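As a starting point, one isolated chain is supplied in structure tokens, in the form predicted alone.
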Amino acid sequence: MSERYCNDSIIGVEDAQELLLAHVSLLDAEKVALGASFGRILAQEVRSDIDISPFDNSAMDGFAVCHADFVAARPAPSREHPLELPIIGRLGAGSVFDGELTGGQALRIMTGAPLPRGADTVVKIEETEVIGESDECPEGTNVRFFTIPVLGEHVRPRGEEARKGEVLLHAGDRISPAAAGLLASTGNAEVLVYRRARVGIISSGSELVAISEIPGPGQIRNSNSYSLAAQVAEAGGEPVILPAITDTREAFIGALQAAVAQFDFIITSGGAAEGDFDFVTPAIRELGELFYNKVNMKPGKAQTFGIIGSVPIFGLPGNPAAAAVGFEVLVRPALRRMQGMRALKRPVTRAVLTTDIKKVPETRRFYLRARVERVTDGAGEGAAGVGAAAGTAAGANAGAAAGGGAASASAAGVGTAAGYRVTPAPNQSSALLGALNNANCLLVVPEGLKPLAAGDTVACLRLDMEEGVV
């Protein structure tokens, strides 16, 4: 057993996000079926195993031609001398027309069906006028042609999506909706994919009871377990929540070495801190490696990570909002590394303040809950942005604050502070989840005491947002 950080030191944000990230391994790769693998992230490099469309092809509705025809028309088509050719025949999608399109002939065809050899031109079925249409004859005996085509025109060659060992996916894409069509297309019924992180939540407390438990006195229901467990699935992971725990060191010990054999990361909620009480640092300890278990952050200054074996264990707060936001900033980032994604960091949007902000007597990095918003009456216009020379007290530290370690501002995703204002919750107990639920960012309000007034650009981490969007 190590310990990196003695118990009265206290470590930055980013720190704690490298120290983490550094210690998490990407899972093993596993076979799914095509259908089951939508939002995973493919372990593999995907070639198309033929040409994609295999065959010209028709991209409307309308009639296969020969584009000579037209430029050797004279005098050219119009309207008053329209171009007539012979319909020899109709072709729909899945049927493939035997023989050769010569001069002076005009095919009938369906948007998808393939292109007739000697066809090198399609015109839409609304810019012509066909003759002769009948129950016998339904594609028409003749059809009128009015202006010139463009050479090539409605047609989609064949290989136009792909060729034949072309790479269309690598390794650590997201499997998209239009991934899914690319897979399928290239006849990947089955798609090598990293695992799902497998994670267990443990909440201690001896106040806590089941959810269908009405509380006695003394009592709460554990809601941190399920909230968390909703955190870790909309990070792509799969949760399992173990039994609540009492506040005793051989609980905690036990529930940690029994949870070791059977996950790829644990999350505990409780017990994080150095009252009498509070055992996952003590547990930590005694079974594997302490890095760290006090962040230079508010809400949830007790953030606590460890080793065990080699399993990643994560000591959140008991206050739901405070284990809440750990597990966004700190906890999220490495269950998603993990799992093979490769964007890390929510993006960030820069917003004009409506509210003053003061952070006396506190010097830690503040998450508050808040709303951002655009506007359109010009609120927040010129502001200053995110990192700029000359910004507020929310500038130059707001970026790295946000987005993690010195990336630059456009590296982080970080949007503009022109049209948008945000509003912090007015009440930012950590003990509270509804402020949460209605909030769509993370305030980010820098080390230091100095306030932030109205007016002032600050850094909002989105929630509603995933990693990687601009």
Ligand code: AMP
Contents of the next structure:
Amino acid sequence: MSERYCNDSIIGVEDAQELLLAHVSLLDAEKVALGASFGRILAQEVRSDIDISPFDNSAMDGFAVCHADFVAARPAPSREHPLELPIIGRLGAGSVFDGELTGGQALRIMTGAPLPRGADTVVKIEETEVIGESDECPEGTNVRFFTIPVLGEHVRPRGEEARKGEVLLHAGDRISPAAAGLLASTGNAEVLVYRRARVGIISSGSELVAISEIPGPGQIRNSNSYSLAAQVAEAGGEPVILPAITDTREAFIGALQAAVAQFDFIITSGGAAEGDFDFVTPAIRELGELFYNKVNMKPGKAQTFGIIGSVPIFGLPGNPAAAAVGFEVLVRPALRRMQGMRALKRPVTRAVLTTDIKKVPETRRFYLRARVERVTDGAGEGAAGVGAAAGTAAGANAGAAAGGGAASASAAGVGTAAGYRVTPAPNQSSALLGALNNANCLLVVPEGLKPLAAGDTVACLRLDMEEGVV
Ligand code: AMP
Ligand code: MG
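Alternate state requested, the form predicted together with the ligand (shown: the form predicted alone):
Full complex below, order starting with the chain above.
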């Protein structure tokens, strides 16, 4: 099988991201019921089939009137000299007034009811005085007005939301609650969305036991399958946890061969390094094409990417935090792209370090599990520190380190560090899930940097904010 890249050499994070993005393709689209479409990504443009609203209507409960009556009134309407008009009827939303309002009349009208012909203005009920209310005529016989309203006030014009044929939503838009409402308003009982990526998850390791078991000597529970499944689900995919496999070449080859027939993307964990029992690389080499198996990052240098048939295979390291960071930085953007999502970069917050970072890897990109927070002493009000993950670094550390796919990046700028501080977890061992669980960001230390000191400004990839929100 071919090897287009020198896969024995280590490649940079951006190159690894790009290669992966270049080798995933957009999934096909499927129709889903509108009620089940929330959060999905539209695969179609949506135009309005009608004017919305289809008619001029009242924005208030009040009285539909002819503005000219007020202009013509002598003296001008005031508290002392109100304009009094007869009430010719009452109209609720859903009904249509048959007649036409001629000058010198008022029609009691409710919010959403169509403006009667002849009327051009609505006066709120609170600004009027109704007289002549009786058992026979509970709406009253007449209404008094005390000022001249603004012409057209409280009238919602036909087509205010959209004109027939107007484009309201685009392919690639996430179906937000408001978008679901627009789809409903335009009669889309079903919508075309990109299919969710079906992702097969294979954990490898002869030490792994099922989570229902108490681990025996030398054994551990298989936690990666579950944390990775959750990450897949968070990225919009459909995870399927496949049986864990032992550390043999045959087991890897058998599991991968079976999985490529069923899934859009396959993730493995463990066995990705170059130890005696690491078989991801040889299995991909044997079955397909290997693109890389080392990425210049920490934790988890052993990030492996290849294709078998047309199915991307990503081999994550076994250490739980290394697997999670590899997923976040490399796999997540690819899954998002496959599912039609446009934004591939997490928002970045520039923040001031609260502690020194004495141990940094000499040449590798370092992703520290950390917590970023707003400084609440007043200095940090506003969202000044949040920007898009792009390469316009203002500070030494804040730039190119941001994750996500290079192909999607438009340099939206990185905010000021004022107002945010960040504290890395004290124990950055890649074996630990707790530090990751407490983190809301990955603090990024670019490769080749010297140790950092409290007070330095760093870039933090926001794990708690979705791509594209800023
Ligand atoms: P490996 O990448 O296979 O060398 O594994 C590195 C470390 O991660 C070892 O300590 C493994 O026991 C651990 N590990 C591997 N797979 C899993 C898993 N599915 N769940 C939890 N820990 C794992
Ligand atoms: Mg292993």
